[in-house]
Amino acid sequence: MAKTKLIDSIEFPAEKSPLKAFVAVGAIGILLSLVGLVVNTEQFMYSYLTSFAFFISFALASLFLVMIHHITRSSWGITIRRIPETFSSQLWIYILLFIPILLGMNYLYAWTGDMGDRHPFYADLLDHKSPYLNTAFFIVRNIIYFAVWSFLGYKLYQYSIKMDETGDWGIDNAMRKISAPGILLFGFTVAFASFDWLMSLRFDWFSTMWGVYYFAMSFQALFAFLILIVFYLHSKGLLLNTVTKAHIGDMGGWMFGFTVFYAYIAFSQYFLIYYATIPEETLWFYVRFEDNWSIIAAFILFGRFIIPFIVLLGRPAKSNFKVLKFVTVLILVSHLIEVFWIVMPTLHADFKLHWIDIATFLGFAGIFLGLFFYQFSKNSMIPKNDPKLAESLNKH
């Protein structure tokens, strides 16, 4: 094996964390929010699962992405392996941010039976799905969920530490036994955790794509979020020789190559729903295409994909720093609007931006960044003494 030889150093300097400034808009976000919960509280709660949902995707993305890398034992990705890991090592941070989701549920779901009202000619349909869309059974599963993503990504994260700090390279067996497993666990939870949180808004809709839909969508927006966040690192002077032009390169492939899955995926979804024409299922796209929504639609469908695929195309320019940034902007722009895209039609018939809506974001924002440079800056920025960290620095 070769000798790993570290030109930059790994370790985030505090003068350099912008750890502050996430803990200010956090505060501000929160007390915001929570006047928003006081004088409206149902747009609360459909702002807040906008949010939940948005940036919930990233930690999830990352999950998947970290146990791949393990299972596959690739290299490419070694440098850059400790963001995701960092983001999925938190997602036990978001049980606690479930439970006003919970406390709210009578507010978003009308399958709960408080909202029956809205739906009054779905009764028999309610009905025959209350064996699974029921209180009980939703606490129970999202318990579920959650407590598979906290180990899965706890664990994880902590067995790479413990290899910083042994040089156990014994430790990288026992985390693509986990990740074996884990990756088959994700899937299931992360399909049906989608369908309680986002397609359960309309009981009376149903999709079976939808599962893989937010997981593409959340795919494909990680990479914009972690070409980003090594821009930002490179900006501050850090990982300039470690997370190199080739890893970037890289990524923007990943990037290209998911924003390509997402098109199939979501195209896919509406065209058999479109070819069946069965009402129950087109209603749903039927809203979404009407008045100040259809405009939505069309910045989703060139923020995600036309324009991406486009700029992308060519193999110079997934090493473009500027043409990077454009595009992992646009792309995580049109991820925050297509959440907001699929949640607010059922509280609004036009498309309208709520003050709260933007409060919950900042709240959110805060603390999943906060949180992140909180983390991210303890440990070292990379796996320092992975086994294939000196195949992954010399990679051009």
Partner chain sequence: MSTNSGYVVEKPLVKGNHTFSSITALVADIVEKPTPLWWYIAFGISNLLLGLLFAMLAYLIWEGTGVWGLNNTVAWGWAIINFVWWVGIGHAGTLISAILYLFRQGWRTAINRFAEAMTIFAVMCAGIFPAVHVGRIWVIYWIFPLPNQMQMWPNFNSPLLWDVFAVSTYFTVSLLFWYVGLVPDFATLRDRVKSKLGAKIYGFFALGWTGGNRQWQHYEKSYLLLAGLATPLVLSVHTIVSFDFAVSIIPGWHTTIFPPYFVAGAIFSGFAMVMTLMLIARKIYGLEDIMTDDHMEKMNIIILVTGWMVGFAYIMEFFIAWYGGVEYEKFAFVNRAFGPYAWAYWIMMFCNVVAPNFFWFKKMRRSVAVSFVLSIVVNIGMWFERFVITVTSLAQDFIPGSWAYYSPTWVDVLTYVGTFGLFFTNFLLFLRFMPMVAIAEIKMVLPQADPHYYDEDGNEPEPVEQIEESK
The other form holds:
Amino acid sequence: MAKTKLIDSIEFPAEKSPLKAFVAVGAIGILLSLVGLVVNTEQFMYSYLTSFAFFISFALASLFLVMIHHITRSSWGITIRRIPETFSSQLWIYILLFIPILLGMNYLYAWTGDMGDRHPFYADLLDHKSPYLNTAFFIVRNIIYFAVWSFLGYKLYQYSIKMDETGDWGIDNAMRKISAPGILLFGFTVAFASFDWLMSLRFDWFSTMWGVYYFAMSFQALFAFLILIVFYLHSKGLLLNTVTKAHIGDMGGWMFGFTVFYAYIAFSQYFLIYYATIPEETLWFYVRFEDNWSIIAAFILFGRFIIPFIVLLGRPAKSNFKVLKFVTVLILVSHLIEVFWIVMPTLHADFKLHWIDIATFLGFAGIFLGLFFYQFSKNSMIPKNDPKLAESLNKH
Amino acid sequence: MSTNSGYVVEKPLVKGNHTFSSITALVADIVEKPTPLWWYIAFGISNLLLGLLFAMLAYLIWEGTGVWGLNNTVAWGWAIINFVWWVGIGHAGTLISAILYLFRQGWRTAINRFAEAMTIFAVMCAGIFPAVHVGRIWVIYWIFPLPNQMQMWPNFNSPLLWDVFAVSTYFTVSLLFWYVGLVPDFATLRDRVKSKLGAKIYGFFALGWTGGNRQWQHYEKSYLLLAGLATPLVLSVHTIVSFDFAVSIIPGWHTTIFPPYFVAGAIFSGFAMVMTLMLIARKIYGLEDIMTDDHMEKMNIIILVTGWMVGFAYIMEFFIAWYGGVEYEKFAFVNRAFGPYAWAYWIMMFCNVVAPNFFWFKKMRRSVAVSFVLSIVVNIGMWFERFVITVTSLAQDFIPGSWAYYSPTWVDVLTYVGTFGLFFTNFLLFLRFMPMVAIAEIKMVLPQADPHYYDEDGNEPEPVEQIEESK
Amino acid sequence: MSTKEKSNDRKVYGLLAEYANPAKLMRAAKLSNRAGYKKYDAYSPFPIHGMDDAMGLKNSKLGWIVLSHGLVGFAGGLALQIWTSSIAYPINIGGKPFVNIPAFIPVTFELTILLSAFGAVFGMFFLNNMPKHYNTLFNSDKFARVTDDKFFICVEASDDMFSLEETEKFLRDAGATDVEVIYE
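Alternative state: the form predicted together with its partner chain, after the form predicted alone:
Every component of the complex follows; first up is the chain already shown.
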């Protein structure tokens, strides 16, 4: 059997790294955010949480992708695996990025304060929930989440790098051994983290699907993001023969599949609440379909389901770069807007974009992508000694 | 590579040195050989059970649904439990044939054919229950949107009506999918069987298949499209089954995680059933080269994963029942675990959440005995899951005055037992008269099926020394 | 050829050439395509990866058939529900609107899938000329093993380039182990 050889350079050349640009963007964003923090602390906290939940979703979904890749011994994605590995290896940084949320908890989460003049129902409810919803336990839980994710992400990255250096295929087993229980821990930690960060913004609301919903959103968006990164690398003339049209087509296929999965989860959650019409559940959606929030909701429906679904339905579209570029951008924008739509109605009764929203977004984008490219250029761009690399390169 | 400490290279999908024709012989000869004695015995027993099913259904229709153990609040009993259980089992067949196909998992070829057969027979068993529970079976056609003298239409807001569409679509599509897969294999039998009548019958179903590439081209496209259609379909079917419960406001039923949780549970129990059947079939027919221990291990991993998905859902439900702070929800869940049906709850917990954890260990995953026992344990657990969901939420409803303990009658029990007769009668006929492994697909996963396997002149490559497998 | 004396009273259908393995079959198919034959086909017990390109076949049109069926199922399902629930016999159910789109999604979805699946299966039968229980190729005894382990190319006599001698020579040069004349 003919073995395809690696013919591209797999080192990221320093002069092609957009690191400086991202540092600049990040610095501007952080500065503006600091101004925002002083000017309007409450708005800053909500904007910050939006950006945080948006960017960490890629790192978390990356961690899942890497682990599932090891468990299933897949070969299709070996050539792009270093990208999600790099994202998930940086999960420990989010511990630092989470500190502002801890400091500003009182602004975000009504359950941290007293109920003031609200109806006694809420005081009773909060009393009932206080064993879970209290500041100390919130902090402890988040320490556990981040500890689990940081360990998994960092360890799997280290192993992968070690295989690059030593060429020892036995490391593959070690990675599989970590990934199997890792997936289990991941499922529970992400579910509870999504309850803590997003669902408890309204402590009276609940949905058992919430963790799955946050995951489904993130995983769909991750594929869009990965495709865009590959396009960026291609535009710099990198990995042109390593990540081929076939690989991009595959990712397009996955993106399509998880677009449908996202729609399925989101619809099921909405539909069960809509159909039963129990007030304590419907309120959450009620607020989000009021006024111009309904326009945002419609945008999400079209932006991350209807349009991508129709466009990607045919096979050729999945490896048509122009079409893919359009769809990936649309999905990413919709993902951001959906996170915004989840967080912001708690603060604003109707939709408006605040300048601090943009500031925190730029700050996070700079940090997130800057760190990514910094780390990505430190090691080779693909796991060059992976036992399944040849099979992956052979893909057509 | 300098060091390969302990890296396990994936083994070939088909064991032994098989050629194309030895694969044909291995599978097709089962159909041609004389019928073994055990088959007659098993078929006889299945027929008796099938007769029992017919008797129970006739009795039910004659007397009315009062012969079941339903009472004031438990308006749904064993009928819905058995329906959901059987439909769920069917889902693994579609998963193997469609989803694993889309994921390009070559190992599915060994088991997809009889997993699909299992799907069809399981859906038949499932379909009986909703059909007969209507009481007046002679007007069952009212469930379809047919113009009628009353000028009435079905209620399209009702999840039970969605069920009608979902299950009948599912049955039809599964049958078509199965049949499309069978066409080339029927042609193999047509060209192979000695009896003239046999050749005529297989030839009829082979539809004149020649194996020309102009046919294969459309055929493969059709198969791919059907896989793409069956994948969302299988999700939708159990989702709609879960809607039967979840769109209501009954505590314990109305929870948003129900759709994916039901789907995971369905795959979980279905894989267990495929495992049970596979282990028996490969033993009897000596198909260990095709259905290898590696297949068993992969399926056990799926059982472990889906088992934990179900466990995840149990935990989420419990947590949110408390977190939500709704009194009725809290009661429903505490009642499940510690109420009058606690025994069922803990059987469910043990079978579904505890038992599959043996599969964390490679030794257990590759042990035939452990796999066999656990596959049955899982299906017991999944039956109890539906029992717990249905009965605990209904028996203790909003009015304590109407609470009563639910017990099935002998008719409930024997009807359920009878469905096994229907299932195994069909399954035995399938084993006897149809190719139980997809012959053409198995050939495709042999290394010599790939033109790249040969050298540039198209000759067999030099034999490479095989590395001995270390035991 | 032993059957030559019969050739006077029977019409030639085509030439059936046998090849040893998938690689040789694919090579012969590629050569037939390049030589300009149109009415030929490569027969094998299983689909061979890359054969469509070797034979220069265009993509299957089945996708369009399925899509059109799916659209009919989608539109028809939605129309049926809207018409029955809001025009033919409107009933207030749970205070929801008569046209209760979220509740109509399950049935619409199922009908879309059902009709698409019909398109996929019956469209494939249509494109493949099935069912067609008689086929001239079945006259060949050897051809029975095409569903087991043999590989054939058949060039039909109706091809413009067909000539009993030259085509046979061509097929042999392409690596055939055996060539047989098939009569109607």
